[in-house]
Amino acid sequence: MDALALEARLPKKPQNGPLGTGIPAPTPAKRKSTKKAKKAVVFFEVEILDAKTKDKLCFLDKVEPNATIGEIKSMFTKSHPQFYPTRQSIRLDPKGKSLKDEDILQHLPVGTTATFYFRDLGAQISWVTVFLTEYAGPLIIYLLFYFRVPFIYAPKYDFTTSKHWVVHLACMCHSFHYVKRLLETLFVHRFSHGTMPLRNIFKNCTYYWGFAAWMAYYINHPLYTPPIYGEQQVKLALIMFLFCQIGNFSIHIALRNLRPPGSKTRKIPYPTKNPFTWIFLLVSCPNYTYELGSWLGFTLMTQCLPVAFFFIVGFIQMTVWAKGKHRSYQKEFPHYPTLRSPILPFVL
C-alpha cells in the first residue's frame, strides 16, 4: 500500500474549531492583572519657623503624609535637643493655637510644602509632680500649726492643744481633704496633658501653701473662738463637708472611667448608677460644684474669715475653669445637653 492510500485511511485531525468545524479557535483572553498599581507616596517637605522672629529653625525632607505632629516634634528635637517634645508648641499660625500631637500632617490645611511655627513653652514638669507638691504642702503646713510647733505662737503654747473640739475636727477634715487629693493624683486621675510649665508650680504652691498657713494660724490660735451657733452649726457643716467630699470623689471616678488608660479620648460625661453623679444632668463640672460645697462647709464649721476668703477666691477661679470646659464641650460635641450650666445649676 502506497503512502497516499495509507494517508486516506487514517482519521483526520480536527481543524481549527471544535469538532473540525473550521471555525477558528478563540485566542486565549489576556488575564487582567489582579494587582493594583501601587500609588506613589507623595512625601511632604516641612519647614519650621520661629513664631516670633520668623527665622527658619528646621527643614524636614521626605516626611510621610501620615506623620503626626508628635512625630514631627521628635524630628525637630534631633536638630534642637534643648527643645524636647513637651516643650514645643507647633502651630499653623504664629499667633494661633497649638496643634495636637495626634493631628496628622496630610489632614491639616497645608500643601506638600508645609510651614509650621514653633514657640518654646519653657521648662516642663509633670502634672503628677505638680499636684503632689501642691497638696502635700498644705497637709504638712496645717499640721505644724495644729501641733503648735515653736516660733508660731508664744513659747508657752508650744506643743499644746486647743481646748475646743471643733479645732480638732477641723484638722481632721482638712487633712482628710488633702490626703484624698494625694491619693486621687496617684491612683485616679488620668491627665490629657502630661506636663505643665515649671514656672506655674511656684504660683500654684504659693496659692495653696499660703492659704493653708493663713487658715491654720487662726483656726489653731490659742485665742480662737468656736462658731456662734455652737455644736449644731458644726455638725451641719460637717455633714455638708463629708457629703461633698464623697460627691467630688464620685465625679473623679466617673471622669476616669470615660478615658481608657493611655488615651486622650474625650467623651460627654453622663450620670452613672452612683446617685452622686446625677448632678451631671444639670452641671458640666460637678467636681468643682462639690469642691465648693466642701469649702463652704469648712467655712461654716470653723467660722474663720481666712477660710471664707479662700472659698471666695476658689469660687472665682473654679468658675473660670468650669466656663472654659463648658464652652469646650459645646464646641466639640454639637449635641451637648443644653440644660447644663458650667458649675451651678440654672445659675452659673
Ligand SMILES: NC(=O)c1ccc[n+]([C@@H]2O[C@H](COP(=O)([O-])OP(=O)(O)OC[C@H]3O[C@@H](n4cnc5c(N)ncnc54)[C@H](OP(=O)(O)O)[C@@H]3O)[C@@H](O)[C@H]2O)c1
The other form holds:
Amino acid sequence: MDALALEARLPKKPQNGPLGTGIPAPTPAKRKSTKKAKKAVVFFEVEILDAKTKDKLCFLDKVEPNATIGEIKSMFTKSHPQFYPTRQSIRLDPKGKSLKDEDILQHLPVGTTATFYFRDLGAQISWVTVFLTEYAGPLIIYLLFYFRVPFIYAPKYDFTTSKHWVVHLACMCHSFHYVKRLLETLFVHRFSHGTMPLRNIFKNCTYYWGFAAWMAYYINHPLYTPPIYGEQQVKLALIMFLFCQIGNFSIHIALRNLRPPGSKTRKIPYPTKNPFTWIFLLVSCPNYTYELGSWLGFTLMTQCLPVAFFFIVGFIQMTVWAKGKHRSYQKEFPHYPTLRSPILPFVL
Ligand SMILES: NC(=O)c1ccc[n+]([C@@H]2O[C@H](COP(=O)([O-])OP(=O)(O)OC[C@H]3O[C@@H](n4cnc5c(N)ncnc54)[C@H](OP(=O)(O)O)[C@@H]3O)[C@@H](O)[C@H]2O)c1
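Same protein, different condition: the form predicted on its own was shown, now please give the form predicted together with the ligand.
Every chain and every other molecule in the complex is listed next, the one we just looked at coming first.
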C-alpha cells in the first residue's frame, strides 16, 4: 500500500477548530505545512499471527516506520505479558528465520500493513548463567573424584591421593581449563545473544557434567594406570595442552576485539600481531581447532578411554558448528578468504 492510499485510510481531521473548543481553525499556510508533515510520516499497521495456528494474536496500529523489531516485541509484550521480548521469535514467514531485534520495519519487505509470525522460544535464561552453570559443574565434579570423597570408590580409599603424578597434573589441567572458561565467560566474550532457552541448559549440563564425572571417575580411580610411554608421553601431551590453551585464549581475545563493547557487529576475523592468531589464514573457527588440540593433549596425557570419547564427541559437535559459521561468513561477506576451511586447515 502506498503513502497516499494509507493517508486516505487515516481518519480525516476536522478542517475547522474542534467544536466548542474555541481554538481557531488553522490558516491555509499552516494547513499546508501540517499536510506536508503528515505525508512525511507513513505509519504502519502490524498484525502478529501465531506461526503454528495462524491465529491473530495482536494488531498494532500506527507503528512508526522506523520502529525496530525489538520495539515491536515490546509492544507485543504489553498485550501478552507472558511472552517477554527475549522469548519471542518474530518472522516474515511462519517457517522462516527469526528477524533481528535491530531490523527496521520500513526496511523489511512488507507493505504498510505488515504481517509477522510469532513463535514462542520458551522460557529463557541468560547466556552468562548458562555458561557459568555449564562450566562450574565439571570443575566441582572433577574435584570430588580427585579428592575421592566417600561413596565413589571403596571406603578404604576415602580422601586418599593417587600415587601417580600424572593424576595430579591432569587435575591441574582440567581445573585450569574450566577456570579459564569461567573467567573468559565473565570478562572476555562479548555475546550477541542475551539469552538462550532454559531447556538447553539441561541438555548442555548433562553433556558437560556427565562427561566430567565419567572422565574423573577413571582418571582418579585407585586402579588407574599411567600412560604406556610414561614421562615422555605426558610431557609431550602437556606441551600440546598448554599450547592449545594459549591459542584458544588468543583467539577469544581476537574475537572480542572485533566487537566494540555493547554492539553485536560481526566482522571477518584476521590474524593479529599475536602469532597464535595466524591460523585465521587457514581456518574460520580456530578457537574450536585449539579446543580440540587441548582435548587431544588431555587424551594423550591421561590415556583414558572416556577422555577420548569426550574428544570425539566434541570434535563432531564443533565441526558441525564450525561448518555453520563458515557458511554464514561466506554468505555474509562475498569476499571471504577462500583459503579458509571451517575447523581443520585444508581438510575439514
Ligand atoms: N569442549 C566442547 O565440547 C566445546 C564446545 C563448544 C565450545 N567450547 C569452548 O567454548 C568456547 C566458546 O564457544 P562458542 O561456541 O561460544 O564460540 P564462538 O561462537 O566462536 O564465540 C566466541 C565469542 O566470540 C564472538 N564472536 C564469534 N565470531 C565473531 C565475529 N566474527 N565477530 C565478532 N564476534 C564474534 C561470539 O559472539 P556471539 O555471541 O555473537 O556468538 C562469542 O562471544 C570455544 O571457543 C571453545 O573453547 C567447547
